[in-house]
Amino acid sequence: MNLNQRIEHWLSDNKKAFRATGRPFVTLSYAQSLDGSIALRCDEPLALSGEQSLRLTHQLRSIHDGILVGIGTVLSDDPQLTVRHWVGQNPQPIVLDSQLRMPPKARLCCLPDKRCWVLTTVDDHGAVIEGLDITALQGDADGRVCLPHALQLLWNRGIKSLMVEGGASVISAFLSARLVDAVVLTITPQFVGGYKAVKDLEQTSRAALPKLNPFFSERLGDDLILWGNISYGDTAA
C-alpha cells in the first residue's frame, strides 16, 4: 500500500471512529515552508507544494464533502477548490467570508457543477451574486462567522466531513476553536521568511496547546508529508 493509499484508509477510519455530533469531521490540510511560512506576504502567495504532493491534496479533496477556506485566500489565490490532480467528485467549496467582499468575477462563482457556499455576517436579504449561495450567519466576539455554528449548518446540509485548507487566520480560528480532528501537512524543504500559517493561538500554557497524536511522516518526493490526530492537552494546566 503506497502512501495515498494510507492516508485515505486512515482518513477512512477516522471518519468512521468520530463520535462528535452536530458538526463535521474536520481535516486541516495545507503546505509550509520549513519555516512555516505559507506564502510570501498575506497577500502574494506561493506555490509551494510538489507535483506528487499536489496529487495528494487533490486526492483529499475528493474524499471530502466539503472544502473550506477564508474570503482573503479567495482574494490572493482565486481557486478553483476542485479536483483535477486526481480522479474523483469535487467537494462542496465553502468560503468564510464575514464581510461579504466575495468579487463577482472570482472563480468561485463560475464552477460548472455546484455553486459555491459564502457564510458570512452581512444580514443582506438583496445579496445576490451570481453563483453563490449566500447564508448570515452569527457573528463571533470578534465579528468574524462563529465557526460553531457554521459548521452545525453545514452538518445540516449534509456535509459530514471537512477539508480546511487556509488562510492563517482560518487555521488558527479552527485550532483555537479545538474544531480540527485530523492534519495532514506538506512541508517542503525551503526556507521561505514570509507569511506564517498559524497565528496566535491564546494559550497561556505548553500543556494546553494542540498536537499531533500520535503523527506519522514519510517523504512524498522532495516535500515531507506529516499527518495525524489532533489533541487539545489540559486547558487547566
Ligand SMILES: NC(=O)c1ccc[n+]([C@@H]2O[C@H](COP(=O)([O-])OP(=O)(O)OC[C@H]3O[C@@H](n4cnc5c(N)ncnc54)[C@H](OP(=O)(O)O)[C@@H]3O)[C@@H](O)[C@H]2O)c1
Given for the second form:
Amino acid sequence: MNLNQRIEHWLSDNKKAFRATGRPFVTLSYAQSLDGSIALRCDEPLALSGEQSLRLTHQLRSIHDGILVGIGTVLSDDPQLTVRHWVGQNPQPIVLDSQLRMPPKARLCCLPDKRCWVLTTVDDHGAVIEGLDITALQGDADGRVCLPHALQLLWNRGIKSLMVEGGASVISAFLSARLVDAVVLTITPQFVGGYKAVKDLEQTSRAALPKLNPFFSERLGDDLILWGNISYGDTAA
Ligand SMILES: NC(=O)c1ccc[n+]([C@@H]2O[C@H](COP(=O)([O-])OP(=O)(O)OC[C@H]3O[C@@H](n4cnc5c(N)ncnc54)[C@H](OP(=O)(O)O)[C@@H]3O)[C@@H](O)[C@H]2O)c1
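One more: the block was the form predicted alone; return the form predicted together with this ligand.
Next comes the full complex, and the chain you just saw is listed first.
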C-alpha cells in the first residue's frame, strides 16, 4: 500500500472505532512550514503544499462528510473546498462566521453541487444569500459560534466525519476545546516566519497540552506528512 492508501485506511479504522456520539469524528489537516507558519500574514495566503501533498489533502476531503473553515480563511483565500486533485465526492462545506461577514461573491456561494452551510450567532439575520444555508447558533463566551453546539448540529444533519482545515483561530479553538480526534499535517521544508497555525491553547499545565500519540511520519514528494491521534492530558495535572 502506498502512503495515500495507508492514511485512508488508518482514518477509516479510526472513524469506525470512534465512540463519541452526538458529534462527528474530527480530523485536523493543514499545511505548515518548518516554523509552523500557515500563511505569510493572516490576510496573505501562501501555497505551501507540493503537488503530491496537495493530492493527499484533496483525497482527505473526499473521505470526510464535511469540511470546515473559519470566515478568516474565506476572506483571505476565497477557497472552494472541493475535491479537484483527486477522484471523489465533494464534502459538505461549512464556514464558522459569527458576524455574518461572508461575501455574497465568495466562491463558496456558487458551488455547482452544494449549498455552503454558514454557522453564525446573528439570530435575526434575515439574510438570504444565494448559495448559502445560514443557521444561527448560540455564541460562546467570546461571542463566537459555540463549537460543541455546532458539532451537535452537524451530527444531526448527517455529518459523521469532519475535516477542519483552518485557519489559525479555528485550529486553536478546536484544539483548546479538545474536539480534535486525528491530525494529518503537511510540513514543507522551508522557514516562512509568517502567520502561525496555533495560538494560545489556554491550557493551565504542560500535562494538559494536546499530543499526537501514537504518531507516524513519512516523506511525500518534497514534504513531510505527519499523522496521528490526539490525546489530551489531565487538566488537573
Ligand atoms: N496552510 C493551510 O493549510 C491553511 C489552511 C487554512 C487557512 N490558512 C490560512 O489561515 C489564515 C486565516 O486564519 P485566521 O486565523 O485569520 O482565520 P480562520 O481561523 O479561518 O477564521 C477565524 C474566524 O472564524 C470565526 N469564528 C467563528 N466561530 C469561531 C470559533 N468558535 N472559534 C474560532 N473562530 C471562530 C471568527 O470570526 P467571527 O467572530 O467574525 O465569526 C474568527 O475570527 C489565512 O491566511 C489562510 O491562508 C492556511
